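So this first bit is one chain, no partners, the form predicted alone, shown in structure tokens.
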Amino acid sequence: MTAPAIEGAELTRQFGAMTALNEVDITVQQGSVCGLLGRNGAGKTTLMSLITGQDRPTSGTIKVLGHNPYEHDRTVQAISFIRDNQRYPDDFRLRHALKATRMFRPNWDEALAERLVEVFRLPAKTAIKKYSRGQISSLAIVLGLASRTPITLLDEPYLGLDATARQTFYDVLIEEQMQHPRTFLISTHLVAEMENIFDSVIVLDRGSVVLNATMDDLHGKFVQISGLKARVEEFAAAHRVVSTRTVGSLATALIHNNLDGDARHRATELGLEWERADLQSVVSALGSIPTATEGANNV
């Protein structure tokens, strides 16, 4: 079996009295598109900084392509990391950003870069510091995809993009992954839009991993049950409940269980409805419960 592209074991990163990551264990397989999900402040950017060798953990280990990325030139050269607040020199224009990236990326695809620049309509004569938020995001996508590094990290690459531009990004990402497979780790809040692109997901909440699983493992394992509150509670008592929402006399419970025939029969008897939970529902529920260190069970 091919070794994982990224492995983290008991990763902890503290900044004074604040713990940004707490004993995080993660695995990202080579050639996969992994979503890095969680609320603001969950630790996503800190984790990306450790993966890219821009920071070191307080304790624990991180391996990228089998090596500790910190001050390991060969590993760092294999990684492209575009932050959501990427900064450029004040006098940089489009050609400068493309040239600078090309110099350090041996797999750089000039034709792809030119095509994406045209698709996203990036202005060539305007200083990058005067770009709109959407244009900055578009430039980040161009640099990240055209670099074709073995591992590409994108931190909320969609900010400021309209629906059409976001769909263009998704389409190009899928096309690239089919023709030039590599490992992507993408931090995003647009879970519903990107669910079908992900091969796996890592969900962070308050510095802890509450989920690290493939999409195949997730499908069918979380079910939403809805109906009268008393009957939902009666049914849920026999199952592992992730979260419950109540509105008046009605309730919806997210259950970590692929309902078998008996369970479905019982739900029908109680007049309940059920459906497979989408990723957005799962992520939202996991981000609203206590972390493992506060008494909840990791899913």
The other form holds:
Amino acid sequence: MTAPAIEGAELTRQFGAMTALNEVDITVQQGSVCGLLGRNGAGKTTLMSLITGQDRPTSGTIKVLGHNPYEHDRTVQAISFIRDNQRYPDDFRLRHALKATRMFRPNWDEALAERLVEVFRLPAKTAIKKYSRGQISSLAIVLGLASRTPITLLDEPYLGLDATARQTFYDVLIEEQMQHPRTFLISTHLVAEMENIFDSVIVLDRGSVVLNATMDDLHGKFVQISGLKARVEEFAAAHRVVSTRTVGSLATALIHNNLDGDARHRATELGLEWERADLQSVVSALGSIPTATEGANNV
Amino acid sequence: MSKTTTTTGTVTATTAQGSQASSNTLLGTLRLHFVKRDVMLATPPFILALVVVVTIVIALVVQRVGGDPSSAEWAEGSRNNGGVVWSLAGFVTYLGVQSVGTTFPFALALGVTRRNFTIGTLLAHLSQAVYLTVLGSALLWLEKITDHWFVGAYAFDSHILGSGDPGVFAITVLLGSWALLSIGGAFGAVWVRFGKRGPLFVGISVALILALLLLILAPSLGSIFRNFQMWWLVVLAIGAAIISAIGEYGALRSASVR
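What about the form predicted in complex with the partner chain, after the form predicted alone?
In what comes next, the whole complex appears, and the chain from above leads the way.
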């Protein structure tokens, strides 16, 4: 088994009195596509900054390809990280950004860059600082994917993109991962759209990791039980409940366990419906995505 | 023309493919500063050409009201023209500030370390200073062989730039522009590190230190000016550039891009 691409242990980052990350432990395997999930301010971009050596932890250790990335020449060159609010040099235009990136990336794919520029319809003559939100995201995708660095971080790459552009991004991402496998860490709020792309996920909430698991592990771990509130509560009493949502006399409980044969039989007896929980539901239940449902109750 | 290579995502592949890029990162930073060639290379001659045109116009106006370009007084008075210095100084300082302020975050995104960025930027500043020196020297030569643009207009042949001495002119432009670029870079780094209050604080601090020095040296100023040596300015400019580069690195080492 190869060493993990990214390993963080007890990572803490404080900005004055504010703790952006609090003793975070993470592992991202090489060649995987990892989703970095969490609400705004959960610490996603701060974690990405530490991974790329653009910032240093207040305490704890971070290793990327076996090295502390801070000021480690070879390691930082293996990472691509274009921020969602990336600052470009004054008056940079598209050709400047492409030319500059090409100079630093030995695996740069000019044909892919040209194709993506065409697909996303990026304007050549407009200064980048005048780009729309969607165009800035598109440029970040072009630079991130065409760089073909062994580790690619994408920071909320969908911001401002319409549905067609987002689908194009997903298609190209899958195509790239199949033809030129590498490690991706992608922060996103669009969990449902990207669920099938991820091999693993890290969920952050208020600077702490609340989940770091592979999708295979997740598939068997969470089940949703729905039905009359009293019966759901009766069933849930014998299980580890992550959250319960109630609407009137009905309730849905997210249970952190797969149901064995007896449990399924018991659920059927109580007239309850059960199904494997999707990632969106799990992340939402873990408190990382706001829910409008009445009575959400995290455990 | 397309170039396609395969990325494996393994440590071994990273090492092999990244080694060549590693040795080029420093020079890559130098080249990164010159990606916008229109700003770095085309703007200075445009500014200098504008200064020449304005100087010629002023010379013609003065001649229209009775000035004699063949007189010694005309040459002496015209050599007080500081147009080239003041017009270039503003642009060069801006270049220095933006070379760090807005280029540093992008350089980090491209996998450049702070150390390589600082050294690469120092080299870029030096390259820009050499370019300005060559450009200015060529224009000084042109000014002199055309008998000051055919109308007695003194733009480059000025007291502040060595009174037409090509050696003094070259040293003054080279070290002056290098120092200003580096000082601008240091202020850009302080801005990246501390935000908008950083440059304000450093600016006020430097002004206070200079005022204090002036206060201490005031009784000896007459003697200092009488014994002034050109090499003092050379040492001062080189010292300012080096101290600025060290300050830039110090600020960038602890700067987190957000």
